[in-house]
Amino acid sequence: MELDNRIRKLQDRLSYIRDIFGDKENANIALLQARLDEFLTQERGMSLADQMRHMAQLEDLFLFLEKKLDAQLTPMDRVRIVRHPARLCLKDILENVYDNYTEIGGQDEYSIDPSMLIARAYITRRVGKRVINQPVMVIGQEKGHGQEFRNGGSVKPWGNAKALHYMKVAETENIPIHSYVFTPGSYPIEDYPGAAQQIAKNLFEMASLRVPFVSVISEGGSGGAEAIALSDMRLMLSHGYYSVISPEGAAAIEAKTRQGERVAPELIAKCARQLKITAADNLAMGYVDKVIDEPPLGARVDHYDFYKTLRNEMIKATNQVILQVKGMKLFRSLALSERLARKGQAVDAEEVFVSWNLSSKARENLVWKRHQKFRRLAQTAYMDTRTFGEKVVGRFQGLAWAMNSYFRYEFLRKHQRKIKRLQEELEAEVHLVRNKVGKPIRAVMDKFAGGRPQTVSEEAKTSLTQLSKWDDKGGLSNGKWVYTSPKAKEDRTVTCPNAETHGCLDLWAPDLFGEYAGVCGYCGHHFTMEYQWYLHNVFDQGSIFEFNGQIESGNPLGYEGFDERVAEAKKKTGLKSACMTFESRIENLNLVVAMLVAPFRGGTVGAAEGEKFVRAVERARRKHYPLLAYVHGTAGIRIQEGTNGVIQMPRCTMAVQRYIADGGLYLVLYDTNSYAGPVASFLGCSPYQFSIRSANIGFAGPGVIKETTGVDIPPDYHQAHQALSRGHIQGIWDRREARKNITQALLTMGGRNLYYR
């Protein structure tokens, strides 16, 4: 029986490594194959002392040899290991890394979304005589192992909102979070809450968490992987992957397949190539911050002593993560640090006691620390042509607009606030004396007079309680558009898409694209228009200021044939990036704008587009101006970056997360295609979301949505009617009004300083 099970273990070894390898010839395996049929041929012939030293002999050449097959993993190899139903999943970790737990928020497929596991866990360890209980909590992707009712760790909107109430649960209850990454990519489906707007939630929510913070990571598909991994600490397991879109997404993007087609595995290899997806790229970029070795060829359910390493490894980042926010931490970093490892001592965190309760200073820190991490990262991934004496500049007059808004917003109006208090309970007081005194000799006064009680006429009353209506008159500079579009010069009619069912009749081009802005006038449809249009008819003429336009976009992975797309893009556009930001003025009232250009590869964001984002973000702090982000289009996150454009979801949400919380107002206006990361990041937080009449605003799109669920999805599903009913927008604008719609908003929602507080 016990040669039976070994004959059995050593079969299943290498059916998974068949598996992993593919169709691929490979002499290691071809070994193996013919060494376990011989001993198949020859064992009954054997003694049974023979047959065990043969045994042994064998399982000894497997170990020697899936080490050696282990230096040959491809990338596309290592994606094979995460996806493998041999894989080691949550349950797993569960019951092997932990010393006690309990599953909440459901189980199994009686859970809201099983794809999402929530633990309340222990971990148990001896110190000296003590015996110490430190609480956790554990969040994390549970694929399973082959159970389809666990969608492969594929989330849904409802699971993800799942996993974000836990970890206010956490910061509650002062405990660590623990987080583990198995998933391929978020479900992409937009029923309420909306797949998009659910992760841009848990990105600013996780940003300002007060409790340390661990995740890992095994499969890190995009938006999924960041909807629970925006942490103080993230480790990656040495045979797993992290990337912006799975390989073979990437390679249906380059060969430009249409749906239903094959694309060449030499194809899908090359992009998990280029896409730079490892652990080792992903430590080398600093996107993570240590990778965890697997056993060869990965960790599978049945590898206990790669628990005990995970193990170690997450209370040794738990315990570093609070002890740079806590004092009196000198001896225990030192006996955690990594210098001694490399000296050749083990370093066991089980011996190292750390109190895991941090007190309202040390959280506080911790939060500030997080901040700092995120923004350091992808320095590197995007080219700045300033000149060294423009970088100084710049920076201090960055440090001037600091000092400035100190003085002006934090020290004087403190006392100005006491003032300004003050004087209100007066007037308060005396304009009630003033009434009760005055009422009865107004009241004489009008019986003489014959006086009428004043009344408000509907109209001003629509002015001051609603947003305004289009007029002929309304947008526009003496009868006329201050830019209009080329196509107006055009004599040609166009075809509303809405004919067949509205009755439209055909408009000239000079019209239509001229004067009427590029709306429908029979039924208002909005036709695509350029970004130029909204630069000189919504903002004062002469107000815009551009800056950071030296920060271009380039090819930081150097992805084959990407530099002459990203010059085609360059020399087409005249710009240098997607992303342009600048401020301006709507009725002299002051602004900071951050555009995403379509005409610019699609509007996707990149390292250089994120960091512009986040410069306009923080000039808008520092100088407490109302911050805009209008998205002329948005196809996502730019897949030839990788992870250096992915990084860009959780650092641009935490740059708007402190914005916000310093009072900042952030306003979203989306236009034509907005998808993906950014709008399930940094554009989906904003407490004030809108969208222009025509517009389309999702996760994914449709070809993606039928190639990932295989479900076809009605035309208007991504419409902005839509959006609005799910509440992912707060309204619904037509083009010509933007600019009168915007400054109301601006005025409404901040007040009369334009800043919450």
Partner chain sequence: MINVKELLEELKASPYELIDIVAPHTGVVEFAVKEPGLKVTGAHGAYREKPGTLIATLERERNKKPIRATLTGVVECFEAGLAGRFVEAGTKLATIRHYLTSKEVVDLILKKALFLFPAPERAKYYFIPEIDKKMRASGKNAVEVRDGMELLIMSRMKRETSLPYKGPDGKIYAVYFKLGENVDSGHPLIGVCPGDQLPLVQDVVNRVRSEWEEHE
Second form
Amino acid sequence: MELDNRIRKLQDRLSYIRDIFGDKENANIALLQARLDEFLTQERGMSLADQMRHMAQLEDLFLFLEKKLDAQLTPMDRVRIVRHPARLCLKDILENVYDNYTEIGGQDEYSIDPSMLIARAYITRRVGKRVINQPVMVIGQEKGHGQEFRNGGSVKPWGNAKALHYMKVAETENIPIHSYVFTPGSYPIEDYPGAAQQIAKNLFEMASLRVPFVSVISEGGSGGAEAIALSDMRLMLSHGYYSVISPEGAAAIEAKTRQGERVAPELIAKCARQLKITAADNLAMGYVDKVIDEPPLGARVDHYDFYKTLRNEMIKATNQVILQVKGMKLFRSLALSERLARKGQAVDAEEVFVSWNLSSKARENLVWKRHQKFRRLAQTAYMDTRTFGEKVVGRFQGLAWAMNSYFRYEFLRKHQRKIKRLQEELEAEVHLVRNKVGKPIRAVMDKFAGGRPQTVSEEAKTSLTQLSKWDDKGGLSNGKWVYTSPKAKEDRTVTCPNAETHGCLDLWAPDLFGEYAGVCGYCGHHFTMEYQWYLHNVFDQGSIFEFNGQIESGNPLGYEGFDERVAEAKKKTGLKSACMTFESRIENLNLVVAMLVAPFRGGTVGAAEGEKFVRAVERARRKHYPLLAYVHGTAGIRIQEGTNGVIQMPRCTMAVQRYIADGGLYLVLYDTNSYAGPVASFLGCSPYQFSIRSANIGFAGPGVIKETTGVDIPPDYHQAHQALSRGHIQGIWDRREARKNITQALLTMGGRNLYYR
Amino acid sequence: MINVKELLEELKASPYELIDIVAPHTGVVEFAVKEPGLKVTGAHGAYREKPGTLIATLERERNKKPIRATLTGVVECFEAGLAGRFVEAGTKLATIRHYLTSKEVVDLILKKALFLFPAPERAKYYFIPEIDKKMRASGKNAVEVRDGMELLIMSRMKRETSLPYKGPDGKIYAVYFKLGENVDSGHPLIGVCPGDQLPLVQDVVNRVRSEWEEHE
Amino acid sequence: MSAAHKVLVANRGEIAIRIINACRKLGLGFVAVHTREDMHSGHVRHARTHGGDGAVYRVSSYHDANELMAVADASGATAIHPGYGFFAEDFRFARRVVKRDRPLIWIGPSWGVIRELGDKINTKRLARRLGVPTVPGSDRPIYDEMEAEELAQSLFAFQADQGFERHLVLLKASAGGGGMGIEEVERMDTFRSTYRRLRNYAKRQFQDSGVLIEQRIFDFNHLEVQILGNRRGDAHVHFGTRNCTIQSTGRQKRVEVAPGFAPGELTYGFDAGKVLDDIVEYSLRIAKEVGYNSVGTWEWIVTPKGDPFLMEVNTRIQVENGISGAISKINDEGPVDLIKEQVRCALGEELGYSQDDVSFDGLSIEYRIIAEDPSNRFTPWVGRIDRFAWEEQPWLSVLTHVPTDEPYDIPTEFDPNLALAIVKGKDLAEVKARGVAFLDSLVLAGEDRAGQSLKSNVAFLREKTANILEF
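Just the form predicted alone so far, so send over the form predicted in complex with the partner chain.
Expanding to the full complex; the earlier chain stays at the top.
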């Protein structure tokens, strides 16, 4: 009986190995198979003792070869490991790493989103004579060993909303958060609160969450992972992956396949390799802080030793985060290292007690540390062609602006307020006196004047025909635009896509792209326009001053063939990256603008774009200017930069969070297709997002939605009006009125200084 | 009462319609169809997002426009002689033999069972904005009409007059006019299903479903 | 003149016929268009008779510029005459005609002129600069309550001063349209509350609180000045004035008379001769300033006190151009075909005469004969015309696209004009008598689908003839 069990186990292990290595031929696997078959055929003829002996040998062989195979794992094999139903799940972790837990708001499929699991858990241990109970909030995706209703850990927007809710609860309770990332990516659905917008909200809130936050990544699929992973300490399981996109998705994009077509497995494997998605890669790039070693070929449900390791690591990581910000840091860390030195081996975290309660000041410190941590990331993933001198000058200038702003807005304000109040009171007094004295006289005058018509003098009559005063407003309206699109230079006509339903006649291109600014004169459909149109027709003439132009997009992963493609984009557009940052004026109001430009590789965001965005936000903060993110178009994170791109989601969002918390006014304006990562982070988190009528806004495009969910979506699924109906954006503007509306937004939302406080 | 059975037999005898594809405006024609007999489809897909089969292109002012099949069927004939030539608006380009679907058969029969509200004058018609909005949002069947209710706007001679509905109360079952097209006086504008006729309508639908075989 | 020119007649009905005739007089080729609805219109027949099948093209719509361009290219047309209505005053169309890769000659003022004078506010701005009086109004959206009140006050004062019986100030939401957001104010005391109501409505409805402050004038005479400029826009002549005061309730012209007043035969409460001279001089002043380079009409309001105010400029040939031609002579030859002059100048010919060579004699009346019911707010009548006939006279010309030899169904798409009748006489008494005689001789009968017999405005026209040019 026992032997049967052991045989079955070996058979399971072998079939697992086969699953992991896919269709690849491998001598070691063949050997295992042969030896197992041999044992099975010879088994009957052997004595029990022989059987046991052979069995033990066979098990040893398995152990030996599994180790050997582990060294041969390719990135794609690792993808298969984390997706395997035998892979450990969050429930297993809750049961084995923690001492007690209660699941919050879910009982298998009875949950608002069974793929997101929340639990209040305890770590209980005895240190010396004391029994210590340390509560944590555990948040993570549950794949449920292939349970269908878990959706493979692909979380719907409301699942992420629940996660955010309990992060805030943990903040109130002042307990640490442990998050476990087991997701291939978020479920691409736009229903409120919206896949992208909810992730953006999560990132925004996590940026200032005032409790220690440790996250562990097993399967880290892009935005879905970020939704619960903006943490103080990011651990990664050694056999996991953390990537901007699934290798299949990347391959589909590379091969430019259409919906439903299959991509060659070789290309998928190649993409997996190129994207640098393994734990070791991410550790090297600095996007995770530590890798936790798993048993050979990955941790599965019954690897009980691994749970102990994990528990140890979680306690240690939490302690570390806390010690970083707690007083007496030096003493504590000294204590830790002393033990380390004495034993000459890994310290057992179980034996170290650090209180997980933080004072208010320490909590503030924690948030500041988190900001700094992310600010420092990805600094080598873009090209900066400035000279050393220029960089130094740039740094000093920033400091000078910050000082200037401090005096203008902080110091002087306090005193000014007093003077102002005095002045207002005085004015009110004067007004009152004047009214009291003036009233009777005016009443008499009115009596004389009213009733019968006044006679009109010749002079008055002439003036009557010249009633209104003309103020010749030059320039931008009446279809006379400063910039004319090159599309307006061809003698041809264009058919409006709404022609069938709205009866629009064909439009003459010079009219349509010239005077009409790309708006159908019959139905108001907005054709897309070049970003230059906005640069020249929205902002004050000659007021654009670009900065950080020398920060250039590169190829940080050394992705094959990508150097040429970036060079080509630079040549085609004359830009150095998809993000142009500049200072400008609208109706003489200063503002900082970060613009994502669609023609440069689809307006995708990589390390250079992220860095430029962060710097633009910082500049706006230092100078106390409002900030406009003008999204001419963005297709998402630039996949060829891998996690160098993904990490821009938390980085940029944190910068924005700090700016807004500081009192900044952050406006977002979408123009054409705006999708994925950027919308799911630093764009989607703005309280004031507007859209030109031409925009499509969403998390994933129609192809990806069909691929991942199997659902056909209506053609207008992402159209701006739908986004407005779903509550994702705050308003829709006519392109021709963009300038007027931005001014209006600045004045009504920005208040006196175009900056809240 | 109408004789559904008889009508059905009549339709079964000639289960198709010939539909002319005409040039919507002037331009130079090129045919995508190479010979008659080609099977064509109209726009389809869950949201009619997949376009119909390309019959020809019509180029005017450097804008080559596709002329597509509007319905499923077979190309009966096409005017090959016009290829490469400038044609006037309304010139016949091709004819499609369209086999009636059960839904169309239902509509045809219902046209005899419903109350048809006729156009009083030759004019263009459209629904008043509230009704139009409601129809766009929840479909034409969502609109209940009552005698004397403001329903349509009649537009002719550059003047617009509102046209109240006259007839039995009920639900709008069919709309027979298109936006921007003239309707001759006496032609039906909408088909209304009075409350007491509902069982009959259901009966028609059921019978056609069970008896009509769709031609592939 | 080059006979190689071919004119695309981008219009329908009687004006298309007149343009075709002008082309024939000048020995030019022409090509006409029609829609499905309009297959049986007289202009199609006329074009076919004089130009053959190749001179007629069927298009999807007269309103589709692309159709006209495509036909122009397919037929080898070199110039395009827009007539009136449709694209006549569409500067974008005129611009496209001359800017396309295969440019055509635009028979009308150049697009820049159409744009400049097509914008009423701009026209007023220009007029004021030249010292030409214009109808008072805010001319631009007002956002400030004080300014609005000031304006309204002066408008009421103006109306009182001009001796109007009824005073009325109109408030219009500047972003509104189609009759939405218009309020009337008759007294200053109700102005503020009305203004605020409208402003808030506009803000809510159109997201713009701008309000235009204008006036409605009831008792005035509507006069016009006919101008012609050469293609360079540096030589101008006028062809006198017209009076278009007799209108339907919808402010559509029904009877027009040239000249604008008859100071020799009627007495006015002001110096009518001087008013006519003034408006001609003012009109020419503006024409010279903008370099007006085709036919055009300057429209004027004359108040009971005899003060003229410029309303707008129509940068096209007018329906009623025939009466100006009828009373005009060039070097003692008349009548003048203004459309012919327009085409000739557009093709680059010099005027060939000056104002001194233009003389005027007699009076002329134009009647617009329309199937409509004057007793019921001039509601159009639609149906089939069975009989349409009149007595030909040397002093009469009837312009129509309606066939007189077969029944004709009135299309519902277009202006309801059936015919224009132009009557000429040496003095007021004669022209009035002839007008009545013509109207009496007119036979117009038909039936609609309901079997009702045709309704027309003939009785209305006859009744109005009695008091023409009186003010």
